[in-house]
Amino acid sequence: MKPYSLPTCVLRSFLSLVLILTSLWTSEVIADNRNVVIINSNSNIPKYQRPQQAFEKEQSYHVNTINLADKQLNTKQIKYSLQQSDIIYAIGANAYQLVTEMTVDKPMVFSTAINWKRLPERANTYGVSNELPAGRQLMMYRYLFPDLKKIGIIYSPQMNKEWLEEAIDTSKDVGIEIISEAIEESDELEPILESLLGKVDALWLISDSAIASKNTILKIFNTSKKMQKPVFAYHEVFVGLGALLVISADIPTISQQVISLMDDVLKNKTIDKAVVFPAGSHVILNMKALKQSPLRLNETALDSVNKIVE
């Protein structure tokens, strides 16, 4: 009797499966052995703490963390830790800035850096921007509030000139007119704000250092409330101040994007775009503010809202 032998096609399939499994196992081992240093601008603050927590929950690397709010750390310790890494994850603009100043020759992925385009350029840098695409937000505004025709923006030309130009260009496609007012100093705010609110249906509060102080934000919300003009904002903290709508980047999705970028960098894959927009968003609707707003809500659009605040 002849010894039994596997058909060639079956043998090839078996060998292919072995190679795939071996490759996956090797990839996982490589990932487990990679050293990632997370350098966090301040992990005591929720907006920086949450991205780190989401990343640590999903990643498969060996992770060391540096909290720049830790007063016991010194520059030599930080630089040594960064030099021992295979890749750096910088959370926040201060972390990005410090890595750049130290000129550590390691690839870096960043997130949660507001207005990242103003930061100094650095080789081997990749990231997920903090800002959602303007067009995506405008489409949601129009979907939820179909009567919305004009929306106002206060901005600093130094920080957001290019972003505003893109937003204005996109707004034409959704039938919303953007009326903008430039501001350099917070003491210019009051007359500019009152004039702007008189021309628009709502105010779009964007992330901008010229209007980032607590007093400035309070003035914006107080004046908007007095003039019965709703405010659309970018962070859930503004709901407590009376924002009608908040559209923010989804943190778990950003963490997945950061991990994907890291994997591609460490495997020397071609990366088409070094810095990408957040892939997911989180929408909060404030029903209390809606009752005080002249805008009509498209109730059939409520399935697009992640959270309703009564």
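Basically, rigid core = biggest C-alpha set you can superpose within 1.5 Å across the two forms. Positions refer to the first chain, counted from 1. On a predicted model such as this, the values are computed, not experimentally measured, just so you know. First, how it differs from the form predicted together with its partner chain.
- Superposition on the rigid core between the two forms places the CA atom of Ile114 less than 2 Å from its counterpart.
- Core-superposed comparison between the two forms: the Cα of Ile220 travels 2 Å or more.
- Relative to the superposed rigid core, the position of the CA of Ala167 differs between the two forms by less than 2 Å.
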Given for the second form:
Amino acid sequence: MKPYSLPTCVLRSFLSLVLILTSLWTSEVIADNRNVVIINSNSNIPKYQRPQQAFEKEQSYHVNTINLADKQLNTKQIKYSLQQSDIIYAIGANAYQLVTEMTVDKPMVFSTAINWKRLPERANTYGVSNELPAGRQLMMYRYLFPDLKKIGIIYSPQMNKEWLEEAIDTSKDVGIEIISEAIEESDELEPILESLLGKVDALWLISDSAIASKNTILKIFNTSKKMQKPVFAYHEVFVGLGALLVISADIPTISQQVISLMDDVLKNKTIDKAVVFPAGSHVILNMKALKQSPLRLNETALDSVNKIVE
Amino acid sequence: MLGLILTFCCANLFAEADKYTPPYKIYFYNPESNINNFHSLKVKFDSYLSQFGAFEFQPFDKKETFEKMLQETDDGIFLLSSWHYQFLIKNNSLKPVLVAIANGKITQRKTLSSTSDLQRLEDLRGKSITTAGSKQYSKNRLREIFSDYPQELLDSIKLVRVPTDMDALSSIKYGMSAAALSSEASLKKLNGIYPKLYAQLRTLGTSKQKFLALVVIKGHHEKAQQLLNILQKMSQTVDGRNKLHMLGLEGWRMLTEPELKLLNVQAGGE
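Switch from the form predicted on its own, shown above, to the form predicted together with its partner chain and output its structure.
Every chain and every other molecule in the complex is listed next, the one we just looked at coming first.
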């Protein structure tokens, strides 16, 4: 091979340098070179695995991952990895808590943390909550079931008082009346459940520790079925128990929001809201439950349903 | 007697042959919507189409895979967005035959809505907007709506893809985005569901009217004609209408000559 003459070599080197400098000038490329450490509460289970997969598919950073279910990892190794990052992505409440306890001085974005408000506060922390705004769900109820007038909610004031206030506020705007019953312990459920179901067209099952036990959930679904009152729920697992409708956060959308927040943090942009709601919803409609329900479905709204279960 | 046996054997042979005939397919891809109900769509449409013969519905979530299929396959018809058709027609020999109907119309406009405190496109610089369309589709429509604005301003706007127009519009209320790109029909629906939120929105820009989804064919095939007839009759039964609703449609009708001309003018204009 003929060697380059000196002027050609110099010219090529100069051009290469210009190209490198030009590319470094582009903010997108700077973002690409940043190190993101994903710390996952347990990437062996789908709930935490799917957000990680969706993130990895969309992002363009240099990514390292830590799976907290990996028993071979020790605290020292985890802390070292976190300290090498430019930004941390914590998936799940356990991951969030561990990063907070380790006092690593790096910005963090989190997702998939149920009831994030109960987590310890941490500076330089941003996130996408796991729960859709109550108003977004009420919009869908109104859209899919135009005849729905009254909906029942059982909740614990300690956990969901503020959430309920927001829900009641929006419910008036969409023409649905919320009838709520507060309980502190699951053993208070039985006397109020039938009475509540007698007053409403459907029951809205929310994520709440007072009604989270298996027995309580089964009691709710059995009584609702007996009284022919459909149940609207927040997780796909309830379809198997007979929920008519499930509305949850759309995971690919959450990943895009996480990436957008990371981008803003790394570019030192002003961030209006540190923790945002998920922007996308995932809607599952159970046709078997619909056939047993007195509620009329607005069939023209079927294009807003992600999954129809027969 | 021999004749009877021969007839019986032949009938059985043809029946067996029909059983193994590869199904004639409707290939579907829509960059204007992100509703990822492909499994439900496939199951429901396959069940509906199977009552008319060996037909199948094949939805795609990746534009490139759909385009490859469109280039390489002759055993089907293609259900696609009119926006996508404008690009595909440049490299493929396609004949648009049917146009979708929704809300009694065959065209739609896209609108960029925001809250009333954002009054100009400049106010969206560096902010996020939500859209159910693909990023390429949404960028293209924004460029069309705001053709007088500098490209760098449009490039500074971040797009967050959400499953539906309703997600896009409601995300403005809850601060997940500064604006939403949606169809005018969705805005109208929002007014019916949540009039207070509708009243809080301001329109920053609206696109030109574009045709709704199209059914296009490649060449002439008897099975294609059968499928076109089946699609046109879908709106006549409750079962058929329910399947159409899953695509956000009310029915299909033949494109007229003036509409075909307009479609091709629009294709040339892109």
